[in-house]
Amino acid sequence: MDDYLVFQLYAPLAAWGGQAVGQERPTNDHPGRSALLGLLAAALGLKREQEQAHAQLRDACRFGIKLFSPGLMLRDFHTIQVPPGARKQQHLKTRRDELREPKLGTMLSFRSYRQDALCLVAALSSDADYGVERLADALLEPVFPLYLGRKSCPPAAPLDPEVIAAPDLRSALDSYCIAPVLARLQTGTPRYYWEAGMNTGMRHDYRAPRHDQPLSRRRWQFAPRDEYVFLGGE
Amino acid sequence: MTQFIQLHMLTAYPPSNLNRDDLGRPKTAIVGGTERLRISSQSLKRAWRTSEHFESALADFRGTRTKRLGEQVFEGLIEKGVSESKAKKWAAEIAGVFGKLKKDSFEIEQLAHVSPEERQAVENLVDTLANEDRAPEKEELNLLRKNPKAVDIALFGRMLASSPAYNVEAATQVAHAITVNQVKIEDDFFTAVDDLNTHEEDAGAGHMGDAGFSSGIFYQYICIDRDRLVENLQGDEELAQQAIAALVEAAAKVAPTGKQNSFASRAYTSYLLAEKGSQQPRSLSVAFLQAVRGGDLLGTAIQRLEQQRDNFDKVYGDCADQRCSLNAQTGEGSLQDIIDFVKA
């Protein structure tokens, strides 16, 4: 038996960033390791520059996910007006002042979101400093506001963290009850995702590489890892 | 424990196109399986940050609205014995910080809002320049816009890939505003007549085009991390209160500027619920997973929102410690009450 921290994640818009180059800012259909670690770190109040603490949290946690609905893709056209040539010390002004400059330019990007996606997350911790009880308390009263991938995606339901003792990942995830109001979002059979070295109680249908193991928040570096997937059913 | 301030608003916009996609059509989102109108987070923030309203709310009420700041600076410099040509140049540089100047002049084009602290800073700079007989440095000029600059960046953050030392984490989280009702984007086909066309050769229109629009009641959600805001403002509690008040006022009254000349779709919020507490903040958008329909859209939306708030409390325990609301449909509560509540 292991203690799993299980919580629900829902927002009308969520963004689980994939590899973003240039104008295209894509999203995956379920959260990656970096996103979940970031979420827990925000709840605990770890600042971006606390490299050591982030590394400790990263090494402590393993995650499994039950995806009720991957949601629909939204590709948002995003423009930013910018003063020409980004003059020296320009950033010391207010946005209103900045936009008074003559000859403003425009920066374009396409930011993708998932609409109405719903999933459950189960976390295991191997570090007493970041035990599941402490993480659960942090999610109930977070230090920093939480969000689902982008700051403009606040959770639209309490995460309702619960510590569940279960023989394996699947029974931990399956014994959690999502908020009734969210039940209507479920589409098809739930899928399961997890990382290497977890006692899962289910077979994996396939395994895929993901590039979301954070190495350094400050340098924004990520390492590859394998993700295991069960497509649901029996 | 962090103190969070959450704002939930219902704002009804008549036919409008406030925030457009790359085809010029109103932005949308699918929620609960139906199409809704959407105003993006960035669009809302831009409208609030750049509004006259936001700026004047931040200047103390004794603040000055003027075009003639440059003139005052010029006279001050001359009085202190600076040569006319230098005084002209420096006055233009200083006044230029507060607004765009008229061509070859130091008069500000539009009335600028100048707070007492800012006027004091300008006077101090004039003294320094006259004493040292030198031109103002860029850094000194930027420091003149003290309060609005500090508040703008403390609330909404700043990210500079090139110089991360200047990065500030935003204290405010603004969700995309999404309508509570299902919408169908309509197309307005329009023509423009060429008044000088005598119809002798060709009786067609001078221009043809189409414009997408729709209307709805938007659910807007804002979460302010009060502790972070005070920290971002170097512990200035009073300025933090002013910042929160300005944000609430702008959010309740200022609409994005998109297509306002064609639709005049300006709207004040009809319902606002403010909550304070250290519990995990959550929006109440699930109240509208099932699109609101029927006659009294606004009344139903308000009722659903309050019901959802109570249901979350019932199931998960209290999600906030204190609450305050205004309802412009029934005339209950006031914006001033909300501002006093969130400031405290």
The other form holds:
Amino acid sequence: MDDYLVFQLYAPLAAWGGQAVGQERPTNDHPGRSALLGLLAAALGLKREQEQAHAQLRDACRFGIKLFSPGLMLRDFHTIQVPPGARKQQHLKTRRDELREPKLGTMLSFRSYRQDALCLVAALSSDADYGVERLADALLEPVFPLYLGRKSCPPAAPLDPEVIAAPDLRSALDSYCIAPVLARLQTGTPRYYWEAGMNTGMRHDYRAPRHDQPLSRRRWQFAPRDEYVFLGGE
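Switch from the form predicted in complex with its partner chain to the form predicted alone and give that structure.
Nothing else is written out below except the one chain.
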């Protein structure tokens, strides 16, 4: 038996970023490792420059996901005013600093979101410093605001974290009861996702590469990994 931290994620808009190319900012239909580690780090109060703490949290945690609803896709044409070469100007610390510059340009992008997506997350921890009880407490009283992928996507329902003792990942996810008001969002048979090395209690139908294993939060570097998928059913 292992102790799993299980919690629900729902918001009218969520953005589980995929690989950005050019002006496109795509989203997957469920959260990846970097998003979930970022969520826990925000709850714990870790700052971006605390590289060692982020690496310890990354090495401690493994995740499985039960996707009740992938939601509908929304693609937004996004414009923002920024001074030319803003990223190289170290004196621009805030959005207010940027807008006070005498010359501004326009940056264009297409940002994708998922509408009314709902999933459960089960986290395992192998590090006593980041045990599941501490992570659950952090989600109940987060230090920094939590959001589902982007700052414009705050959760619209309590995460309701629970520590569940279960023989495998699927038992832990299936033991959790989502809030009744969210149950109507379920569409079709739930799908399951997990990473290598977990005792899942189910076979995988296929595996797919994802580029979301964080290497450095400061330099925004990520490594590839394999994700395993069960499409549901018995």
